[in-house]
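Presented as C-alpha cells, the chain that follows is alone, the form predicted on its own.
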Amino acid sequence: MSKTWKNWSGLVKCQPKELLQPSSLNELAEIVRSHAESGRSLRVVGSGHSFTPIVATNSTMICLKNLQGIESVDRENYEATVLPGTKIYTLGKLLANFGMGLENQGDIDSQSLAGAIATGTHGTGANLGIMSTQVVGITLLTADGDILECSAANNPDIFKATQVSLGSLGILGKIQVKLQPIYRLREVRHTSDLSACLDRLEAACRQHRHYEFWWFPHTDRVSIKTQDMTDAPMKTSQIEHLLNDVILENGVFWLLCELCRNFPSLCKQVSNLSAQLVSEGETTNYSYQVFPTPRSVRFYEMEYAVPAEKGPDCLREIKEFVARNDIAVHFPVEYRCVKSDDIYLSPAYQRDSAFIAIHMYKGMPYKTYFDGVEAIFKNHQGRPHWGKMHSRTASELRELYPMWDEFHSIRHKLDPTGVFMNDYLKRIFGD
C-alpha cells in the first residue's frame, strides 16, 4: 500500500504509486522520459507549503531533496545558478558566503526555491515583485525528458511562461537569480488603528523599501511592520526572539487557538487578546534573517491579488462581512503591496497588487469565512495566488489572466500528453 502524503496543513492528502527521489538532473530527465514514453504522470514535491492538490497524485511524486545547492555564482554580475530543490532558508546562508542576497523574499523560508517560483510566492514592497521576477534564466526539463534552456534571450516567451507554472510546463532543473551585495535589514514592529493605519497606507508603502501590516478581525487595532536597509550595527536579542517569536507568537498563540476551536464563541475575545499582546520592537540583521517569521501553529489560508488601489476598501469590506456574519475567526488577515510584473501567470501581471490573505486555524470550519471573502475579492478583480486555496475555474481564471491563452498555448506544445498534470491542474486549467 502507497504511503500517504500530506501537505503542510494535513487539508490535502494522497497516496503517490511511487515516492522519487533522484540525485541528478541526468537521473530526473531520464524519470521523465520513462514516464512520457509509459503514458504515466508524475508530480514534483517541495515543501508542501501549497494549501491546494497543485502536487496531490496517484501517481508518481518527484522529490528533489537531493538536488540542492549553489551550482555556480557570477561574482561580476550578482548571478547565481541554484539547483530546485534549494530550500530558501539554506540560499540565504549560502548566498551570505559570497556576499550577496535575494532582493526580496516571503516570510516563510521552508519552501524549496522551485516551488516559490512555480506557485508566484512573494514578500511585500511596493517596488519589489514576486520572487519569480528575480528570475532570469532556466532549465527547463520537458516532458520528452530534453533540457531547455530560458531565459530573456533564449525561448522568452517560454521563459515568461515558466517563471509562473504551477509545475505544468516540466521540472525546473536549474534557477538563475540575479542578486544584490549582502544588506542590512532594520525591522520596526508597532500597533496602530485600522481607520490610520488605511489612511496613509499609500504613502507607508512608498516610504518603506518593506511594508505589511496584520488586522485582528472584530477589533480596530492593526499590527504593522517595516523593514528598510540600513548600515546601522546590527540589533538582535536571542532573549527577546524567544519571548516574542517562539513562546508569545507561536506558543501562546497555539493555546489560544485550541481554546478557539474549542469554545468558537471565544474568537473575538481571544482576536482582542492578541491585538493586546502581539509584540513591538525593532531589530537590525542581514535580510535573510529578517524577512522570515517563524510559523508552527498550522493554519488554512486563501490569498488574492487585488489591484493595490482596490485594496483599502476590499479590506473595509471584509471587515464588515466578519462584523455582519459575526464569523467565528481569531486569525488576523495580513495585508501586503507588491510591484506590477510581466510574467505570464503572476497574480501581480500588469498591475500594482495588494495581496491580502485571509486565516483560519487548523481544525476549525472555515468555508464560510472564505466563501464570504472570496466573493469580495471576486467583486474587486482579484486573482488567487496559487499556492493558496480558491474555487476560481478555468473560465473565471481565463478573464483574469490577459496571457492566459497564450501560456497555455505553450503548456500543449511542451506537454502534448498531460505528463505533468493531475487532477487539480485538469479542473482549474480547463483540461
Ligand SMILES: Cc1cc2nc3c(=O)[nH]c(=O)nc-3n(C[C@H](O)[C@H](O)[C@H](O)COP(=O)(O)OP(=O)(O)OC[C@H]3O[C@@H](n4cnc5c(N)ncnc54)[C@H](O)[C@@H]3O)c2cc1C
The other form holds:
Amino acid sequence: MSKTWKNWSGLVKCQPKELLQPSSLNELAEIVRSHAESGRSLRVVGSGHSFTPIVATNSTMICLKNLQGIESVDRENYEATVLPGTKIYTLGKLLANFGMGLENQGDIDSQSLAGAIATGTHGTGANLGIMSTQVVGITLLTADGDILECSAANNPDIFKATQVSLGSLGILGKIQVKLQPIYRLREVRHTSDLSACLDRLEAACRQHRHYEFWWFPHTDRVSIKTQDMTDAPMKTSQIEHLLNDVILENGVFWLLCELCRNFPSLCKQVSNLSAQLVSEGETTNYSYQVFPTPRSVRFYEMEYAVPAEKGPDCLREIKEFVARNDIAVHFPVEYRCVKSDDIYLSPAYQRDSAFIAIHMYKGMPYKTYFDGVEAIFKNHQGRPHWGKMHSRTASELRELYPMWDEFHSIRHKLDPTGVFMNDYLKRIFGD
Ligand SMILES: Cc1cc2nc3c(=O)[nH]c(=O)nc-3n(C[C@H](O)[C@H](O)[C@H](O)COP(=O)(O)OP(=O)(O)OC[C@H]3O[C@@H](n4cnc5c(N)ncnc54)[C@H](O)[C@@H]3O)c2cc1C
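The structure above corresponds to the form predicted on its own; please provide the structure of the form predicted together with the named molecule.
Every component of the complex follows; first up is the chain already shown.
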C-alpha cells in the first residue's frame, strides 16, 4: 500500500501512487514528458505548508528536495538564479554569503521558494509586494517536456501568469530573483488598544518598512510588530529569544491551546491572558533572521486580501461577529499590508491590500468561525490566499480576478490535457 502524505496542519491527507525525487532538471523534464504521454497527472510538493488540498494527489507526487541551492549570482545587478526546492531558510543563509538578501518574506521560512511563489506568499509592508514580485525570470517545464524561459522580455504574458500559478502551468525549474544588498532590521514589538491601532494604521503602515499586528479575540488588545532597516549594531539575546519566542509563544501557548481544545468555554480568558503575556521588546539582526518566527503550535488558517482602505472596517466586523456569536476562539487574528502588483492571479492584483488571517488551533471546531468571517471577507471583495482555506468557486473567483480568463487560456495552451491538475484545482478552476 502507498504511504500516506499529510500537509503541515494534518487536515489534508492523500496516498500518492508514487513519490519521485528527481536530481536534475532533465530528469524532471523526462518525468513530465512521460506522464503527459501516458495521460497520468502529477503534483509537485514543496514543504507541504499549504492548508488546502492544493498538492494532494493519488497519482504521482514530485518532491524537489534534491533540487536546492543557488545556481548563479549576478553581483552587479543583485540577482540570483535559484533552484525551486530551495527552502527559504537555506536561501537566506546562502544569499548572506554573497552579501545579499530577499526584499521581503513571510513570517515563517520553512517553505520552498517555488511553493511560496506558486501561492502568492507575502510578508508585510505597504510599499512591498508579495514575494512573486521579487521574481524577474522563471524557467518553466511545460507539460510537453519543453523548457520555456519567461520574464518581462521573454513570453511576458506567460511570465505574469506563472508568477502565481498554483503549480498549474508547469513546474518552476529555476527562479531568478531580484535581491537587495544584505541589510539589518530593527524589530520592535509593543501592545496597544485595537481602536488606537486602527486609528493610526494608515500612517503607521506608511512610516514603517514592515508593519503588522495581531488582535486577541474577545479583547481590545493588539500586539504590534514593526521592522525597519538600520545600520545599528546587532542586538539579540538568545535568552530573550528562548524565553519569548520558544517558551512563551510556543510552549506556554501550546498548553493554553490544549486547555481551550478541552474546555472551549475558556477561550475568552485564555485570549485575555495571551494578550497580557505577549512579549514586548526589540531585536536587531540580519533580515533573514528577523523575518521568521518559530511556529510549533499547529493550526488551521484562512486569509483574505481586501482593499487596503477596507481593512479596518473588515476587522471591526470580525470583532463584532466573534462577540455576537460568542465564537470559541483564542488564536489571534493577523493583519498585514501589501502593495498592489500586476500578476494575473495575485490577491493584490491592482490594489493595495490588507491581508487578514484567522486561525483555529488544530483539533478545535472551526467551521462556524471560518464561514462567518469568510462572509465578511466576501462583502469586502476579498480575494483568498491561494495556500489557505476558503470555499470560493470558479465563478466567484472569476469575478474577483480581472485576468482570470487570460490566465486560463494560457493554462489550456500550456497543459491541454491537465497533467498538472488535481481534484482541488479542477474545482476552483471550474474544469
Ligand atoms: C505556519 C505557517 C505560516 C505561514 N506563513 C505565511 C506567511 O507569512 N505569508 C503567506 O503568504 N503565507 C504563509 N503561509 C502559507 C505558505 O507560505 C504557502 O502555503 C506556501 O505555498 C507553502 O510553501 P510550500 O513550499 O510548503 O508549498 P506547498 O504547500 O508544498 O505547495 C504549494 C503550491 O506550490 C506548488 N509548487 C511547489 N513547488 C513547485 C514548483 N517547483 N513548480 C510549480 N509549482 C510548485 C505546489 O504544486 C502547490 O500548488 C504559512 C503557512 C504555514 C503552515
